[in-house]
Amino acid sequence: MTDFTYAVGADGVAVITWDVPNKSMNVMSLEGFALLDTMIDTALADDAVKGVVITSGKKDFAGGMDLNVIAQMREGGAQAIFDGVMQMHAVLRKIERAGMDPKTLKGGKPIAAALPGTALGIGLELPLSTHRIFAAPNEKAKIGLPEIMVGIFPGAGGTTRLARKMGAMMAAPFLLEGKLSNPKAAKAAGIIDEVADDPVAAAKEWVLNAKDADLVKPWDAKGYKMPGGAPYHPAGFMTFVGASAMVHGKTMGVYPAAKALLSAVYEGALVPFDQALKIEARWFTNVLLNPSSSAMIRSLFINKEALEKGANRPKVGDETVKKVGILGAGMMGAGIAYVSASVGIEVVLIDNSQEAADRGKSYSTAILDKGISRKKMTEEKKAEVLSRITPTTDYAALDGCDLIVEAVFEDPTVKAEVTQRAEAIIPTDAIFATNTSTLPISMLAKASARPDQFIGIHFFSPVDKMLLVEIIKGAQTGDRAVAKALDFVRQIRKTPIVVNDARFFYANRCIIPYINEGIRMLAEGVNPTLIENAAKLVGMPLGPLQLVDETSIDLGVKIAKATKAAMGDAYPDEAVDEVLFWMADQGRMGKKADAGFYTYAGGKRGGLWDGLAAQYPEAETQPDLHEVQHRLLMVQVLEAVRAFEDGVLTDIREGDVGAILGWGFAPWSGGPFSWLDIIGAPRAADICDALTEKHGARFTTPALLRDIAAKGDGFYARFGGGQAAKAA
């Protein structure tokens, strides 16, 4: 068996089939590359042969590159790398040239790619090759180029092409923002030609009716002028100026395969169209050997995927949710509700009274309707999902649950009274899991007459649009609770951690250091400024003060009580509670209360609050830049080496996805681990040491880090696969 099969009709068109053996989606590989060259060579040298459609044999079209092949390349520095995409740049144009006389640009055979589904990343690269793109009225179906998500950019000609096809303008949101659309949006946006009910036999019926002039590219044309003006032309500078800001406004100059991809467009809109494919990958050859990008595609990627695919999933049958009941219909439930309904699960909400259940289901109505004005949502499935919500006061309805999310206030009393309440209802095999982001599972567990069907399942707010979901075995949690949970986040298209109990779990022990170290660096006399800039400038998406006002201040505040009662005379915030505490006493709760430590106006941020200046006046001599970003960054990075080393966190791979999609770590970096193996275990214990000095233990370089530098060795070449540090 082949990745791609070659066959020609009595209509003399050859179809190339693209179906890779024993995978869902097509991806492509050295081999299947080297295959297709030889099937075109095939084409164009047979005069019976009148043209060529190439198209797949499942679903979808194509997900992309086989990522082993860049790993490969990587493997080879430099040279290998550029040759690889050279190499797939030749068989590219040579579809796109199609025999044609380089002179008179005639003579060449029609190429046409017929798209069933999913097209992405070379899986359009490629179509955009060949002289007209068809596709299949599939809604579903996502259409785009999204490697920049992942730390690379388009390297086999996609950048260029579309470029040159649309403008910089026009490209920019599907090159720079990796967006995807669907067949009927990406022929509006002028990516694909044509939306056929049957794109092969469309296909077919344009190449036997294809010109001469129908395969000549508007760039190998006389007289091409690229769309929005080129760089020198008067439009075409502001575009590439207004370009290059945004780029940096939107990365902060951390994100390298932004600025490749932007010095790609740019450079190549200068030169012909064939030395502008070498400059592409030059620029792509400098981003695959950035070890930002290795990092981003092993998290955001390869350990984002091993998870959501069951890495981590203890060895027991199929654990299917059903019909899930959700206990408490505020925010956390009304949003577990709708995303559970969304797949198809059967929900039961349930809260203390009717009108409290049925403002829960409203939640789902109102993202409904959103999507409806936004056409991505029919009224005919806004009430498919509407009718699985059943929003009730009545337990009795938790009967056939096969699992329960509790999702009410945080206070152990309440939650161990509707666990009771639940287990008295529901069957003995249904498991059941608490929703909370503080309380150990192992203490919550005791209300229930069944700890090893009970389990932690920590959803990050808002439900519907954040992808992590932190899963967090008790001391009695069993396998099967455990794979239920999994099934479970798998089913609603999260991607799922798995953590042993520990206070504040995973996700938020790293958090919190990270908005207290921005409050003790005010307290000191940082300037404000300096704090929230420094922290978006290494990546972080928000600054530890605007994170603390979305979270809001009162929570803060409850979070630090709860914390010094449990700790005693361990606690180590008091300087962080003496401004939370003071902000709380002046009524500024955050965003929620239009004053924290930014000004609102009905919801939308101002500036930082000038109050702050008369409270905590600046130090007459400020840090350095770098200094501010390390105690920001370190705090949490030490955090998620501590949580390894006490066997919280037990797999690495998790602690660098979880911090990404859980709370925005740095996503150039790859996550905490990987950016750790970027700066160096020696580098890093010398940052450690010295802020150990100048600010405190909290600092304090962890055995395990020290060890590592110790011996040369990095964190993914001692625990990549998998492996818990405890047991290492």
The other form holds:
Amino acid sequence: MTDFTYAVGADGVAVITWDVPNKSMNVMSLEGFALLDTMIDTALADDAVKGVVITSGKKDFAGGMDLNVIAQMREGGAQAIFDGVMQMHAVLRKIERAGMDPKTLKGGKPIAAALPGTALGIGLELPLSTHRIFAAPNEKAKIGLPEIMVGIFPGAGGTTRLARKMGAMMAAPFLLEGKLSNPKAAKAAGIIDEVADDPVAAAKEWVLNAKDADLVKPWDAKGYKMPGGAPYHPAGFMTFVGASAMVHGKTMGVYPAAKALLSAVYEGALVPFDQALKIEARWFTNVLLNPSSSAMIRSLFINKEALEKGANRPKVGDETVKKVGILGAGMMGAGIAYVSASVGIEVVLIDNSQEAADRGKSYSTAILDKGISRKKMTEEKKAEVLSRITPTTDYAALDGCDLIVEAVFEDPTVKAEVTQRAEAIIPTDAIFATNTSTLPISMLAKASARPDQFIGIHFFSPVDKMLLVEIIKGAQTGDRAVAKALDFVRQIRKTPIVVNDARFFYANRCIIPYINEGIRMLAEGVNPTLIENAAKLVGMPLGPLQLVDETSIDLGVKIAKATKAAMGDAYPDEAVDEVLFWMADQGRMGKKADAGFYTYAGGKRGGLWDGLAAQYPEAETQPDLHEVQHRLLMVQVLEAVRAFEDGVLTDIREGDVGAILGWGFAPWSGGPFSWLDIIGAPRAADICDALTEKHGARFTTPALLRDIAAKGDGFYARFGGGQAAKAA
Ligand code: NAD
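The form predicted together with ligand NAD is what I need now, so please give it after the form predicted on its own.
Once more the chain from above appears, this time first in line as the rest of the complex follows.
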């Protein structure tokens, strides 16, 4: 059994079929590439072969490069990566030239690609090297180059070929944003050539009728000019200046892959095609060796997938959810109903009044209607999703639910009451989950007759957009409840992390100190523009002040009051509260009130509010940018380390993936633990020591970090396989 098979038909067309054994999706390995190479050699050398069609034996063409191969290549160092990539270029270039005479461009054999479905990464770079790409009219298929999303860029000629095929401007969304298209859209954009019901038959027919000129790529023909203009053409100049500004604006210069990609396109456009491939290979090598790219691949691809596939799922039988009861049809309940019904789960949506329950369901209608207006949804599919949601006030409708998700007011008494009402109806083996964001799971479980079947499933808002779900085990939560929650999260296609019960669980525990540190600096007289820009320049999606505006000042006040009540004298955030309470007194409740740390007009954000300067005058000496950034990053990272030390977090992979997906922690870093490994524990400890001396005990170096620094170790070196810091 091999990754590719080769068969020549009676028509003289050699069909190379990609079908990796024991995998549902083809991925490219180095062995696979070598095999493909020998098959191309065979076809080109065999006079009986008139042309070649490359296709797949699966429902899709290919999902991309096996990222473990990339990890393997990295271990060999720069030369090994560069040589490996150049070898791939040689094979793909051989396909593209197809044995033609390089001078006359005649005598080549036509080679076409026939894609039954999804073609991603190398799965599109290979077709791009052929002479014509046919795809089946498969609405679900995704075609594109998503490499940038995991911190690398298309490095097997995709960058150079797409830029030359479409021009830098048109290729930008596909290369720089990893935009994926269905076959129809990919054809309209010019990425593929034809959509055909039977792509293999259409490709064969094309191969048998192709003329010499059909095989010559524009960039190999005489007089080729880059569409939209090369860099020194006036139009091209505008494109590249604009692209450079856009990339830096969007990435703030912290994503090495975006910069390298742009450099590869720009420099490649100045030289002949084969030179351009070499430049692409050099930049690709550069990116692959950058610690940010390895951290991003590890967190956003390898570990994210491992968590989704149940790396931390207890070994109990299948717990797929069939019917979910959602208590509370407010903002969260409505969102949870939508994501559940969308994947085929039957939903009972309960609220106090029929009107409130109906309003909850209409949230789904609104999202589905938006999908229809964007042509991403059909009326039939909409009707099907809506038919699964039953809005009601009648608890009896919960009969037969195998999972309950409670999302009523954040009030222990209300929560206790609905828990008991629901448990009186649901099957005795059903699992009861609460979506609380601040109340301890073990405390809420006291209202349950079956605390081992009681768990926290904490969604983030807006539910339909946020990718992370935090699963929280209470003191008595049993394995089956964890498995149920994990199976549910897999069904609704989100990424889970499993944590233990403690104040604010994991995500909110880390993000609140970030907000607080920003506010604290404001009170100290640090220029708020410096605070906000420092955060964005280090890759945080929102500055801390903007983030409070988004989540609202009153929520901040509420959390501060509750935390203070719980912590008593140990409460450390009086300085922060002074600012928060003052803002609340001014009626500046944030974005929803059209007034917060920023000014707003009709929800549209303007500049920072100038009233801040009068209340919190700017100090004469301002800290340097790095100090502000270290403060903002360290408060989050140290909280993550403490959560791991405490045993709230039991797997650093969850800590990293959860941080990026849950609150947008600087994705270039791969997450808080990856960031510590990138800068090294000794330097991290030095930064903490300096910050502690200047700003106080909240920056105290945790014992675990100190130990890792002393032993010359790293977090991933020690705990990368999912080992906990604290014995359970
Ligand atoms: P919400 O006020 O929008 O919705 C709560 C809903 O529960 C309301 O429609 C209310 O009528 C209903 N309700 C109240 N008592 C009920 C009862 N006895 N029976 C049935 N329905 C009842 O609140 P929300 O923002 O959706 O939050 C709900 C829960 O989710 C809270 O526990 C909150 O802490 C948590 N949460 C909120 C967010 C967020 O960003 N808003 C994020 C994560 C978790």
